[in-house]
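Here's a solo chain for you in structure tokens, the form predicted on its own.
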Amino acid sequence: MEIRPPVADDCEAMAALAVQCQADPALHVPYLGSDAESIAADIRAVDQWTDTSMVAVDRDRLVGWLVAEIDHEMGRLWWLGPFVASDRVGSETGPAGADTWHEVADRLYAATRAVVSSAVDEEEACGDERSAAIAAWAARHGFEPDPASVLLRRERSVAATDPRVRPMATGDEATIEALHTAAFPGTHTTADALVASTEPRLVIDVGGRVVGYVACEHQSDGSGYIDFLAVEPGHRGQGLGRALVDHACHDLFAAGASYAHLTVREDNPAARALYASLGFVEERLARPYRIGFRLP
């Protein structure tokens, strides 16, 4: 078997794995989709991906593949992967005594990580809870667990009325930054790049000031993704938050989305409440596994 890295007509062979793998709740790994166009495109996404990716390659056959994104301003990269054919679970030696599926996917991280810099000390992978194939290679290569997050989607939208919801204007950023930071210290999206994002921001305004705001994303399988939600907690528990959500669904929607969906903490029931009471439906488990940072 080599292990390579990828060149740019790799992509579809990658992305037609990795939709055998994404079915199978012991391989998927949640921040891809389901299908072959969504997870091409998420892969050609990543910033110089052949550069920062390998594939496995067994008898011409593609078996394998892991893919670094990385922010170097934050020195912290996420895995997309490792994504290894489903033939390879479940047997010490593989088909016809091929690498098994740990063995492929540790071959992959070592490639991998030895062409990533240096300076990028900060990991996450993301595997389905009932993954124990993913949850092993996390533990062998240092990944430690942290809390999960539950997806949910919505597949309908309602009337938004609240005239207190409004998109970002000029002047809002400080304060949704100022928010964002409280809320979400270290996670994925920074501040600034949440103010500098053309994807719809909406916030809400009491007495004249921004209280409240939602960040949604229009996504690469035609779904709406609700990213971030942060109230002031003066202001919880008087209906802002559901206000929000409401109206980055109606838009989501109106804009052409299939569906809406958004990730929350297992450990959080206030949010898994108002959301199963917004029309969202639990889908699965995600764990994240982390190397050089926690989030809180």
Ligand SMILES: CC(C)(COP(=O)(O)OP(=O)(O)OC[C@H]1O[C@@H](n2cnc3c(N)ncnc32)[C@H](O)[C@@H]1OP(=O)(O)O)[C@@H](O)C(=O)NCCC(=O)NCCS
The other form holds:
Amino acid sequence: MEIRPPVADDCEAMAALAVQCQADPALHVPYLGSDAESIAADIRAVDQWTDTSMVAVDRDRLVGWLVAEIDHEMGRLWWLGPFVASDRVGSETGPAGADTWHEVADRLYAATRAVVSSAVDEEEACGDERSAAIAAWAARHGFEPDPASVLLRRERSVAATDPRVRPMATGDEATIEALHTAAFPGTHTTADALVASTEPRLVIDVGGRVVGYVACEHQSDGSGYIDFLAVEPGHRGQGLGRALVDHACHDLFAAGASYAHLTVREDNPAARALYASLGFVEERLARPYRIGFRLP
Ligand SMILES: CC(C)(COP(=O)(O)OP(=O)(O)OC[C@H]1O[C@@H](n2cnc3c(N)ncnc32)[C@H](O)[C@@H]1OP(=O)(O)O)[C@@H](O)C(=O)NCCC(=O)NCCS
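Moving on from the form predicted on its own, kindly provide the form predicted together with this ligand as a structure.
Below is the entire complex, every chain and molecule, led by the chain shown above.
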């Protein structure tokens, strides 16, 4: 078996392999979708992806891959993968003469890490909570598990709108940045990037003052993702969070989203109760594994 950097043409075979892994909770990586088209789109969306990735090839068959998605400004990377063919799982040796899932995953990690700058010293991987393979792979490479997040999904539904909710406008930036930084210190999107994005950002205005925001994203598989939501502490418990999420869902579905989804920390009962009250259904538990940073 050979570990080598991918070429652009490997993308389809990589996506096809990932589709098989994504269907199996024991191999599922929650950062990516489950269909070949969206996985290929997400691989290609990684800046210079062929320079920060490795594939495992066994007698002309692509049997594994790992991509590092890097934010150089933050000095942090996210691992998309490892994806290793499921026939490598299950026995000590895998198929006759072949490397096991763990050997392939470890070699992919070592080879990919070696081509990524050492200045990038924060790393995050993620696996379905049921994946003992990904947990063991992460532990072998020094990752620490952090609290899991629940993946929630809401199917197409008639969602309400609220006159206090409106798109972010010029002049809202500082308030949104302050809310975001206070609610999500150290998260993957900085306050600057949040307000600079062209993705939907809604705010709720109470008596002429913005006291909450919700940030959404149209994803490559046609779904709508709710990325961040926060209400100022003094205004919580008054239905403002619910109004923001409901309005966001309304807008996402109106723009053609096939379904709405989000992740929420397992240990955030307030937000989980809010999403449950809006009909979001729990899909899976995603466990992040981190090196060099933790999220509070
Ligand atoms: C989560 C958050 C946005 C909720 O905003 P909010 O305006 O207080 O929520 P709402 O008043 O609209 O509450 C809607 C429902 O959520 C649930 N809920 C809200 N706060 C709750 C709490 N402290 N405990 C239990 N349930 C709670 C209730 O089911 C509530 O419905 P009810 O009032 O009919 O019982 C707010 O607590 C917040 O900004 N938290 C910090 C950031 C965060 O955790 N964001 C979510 C990340 S995914």
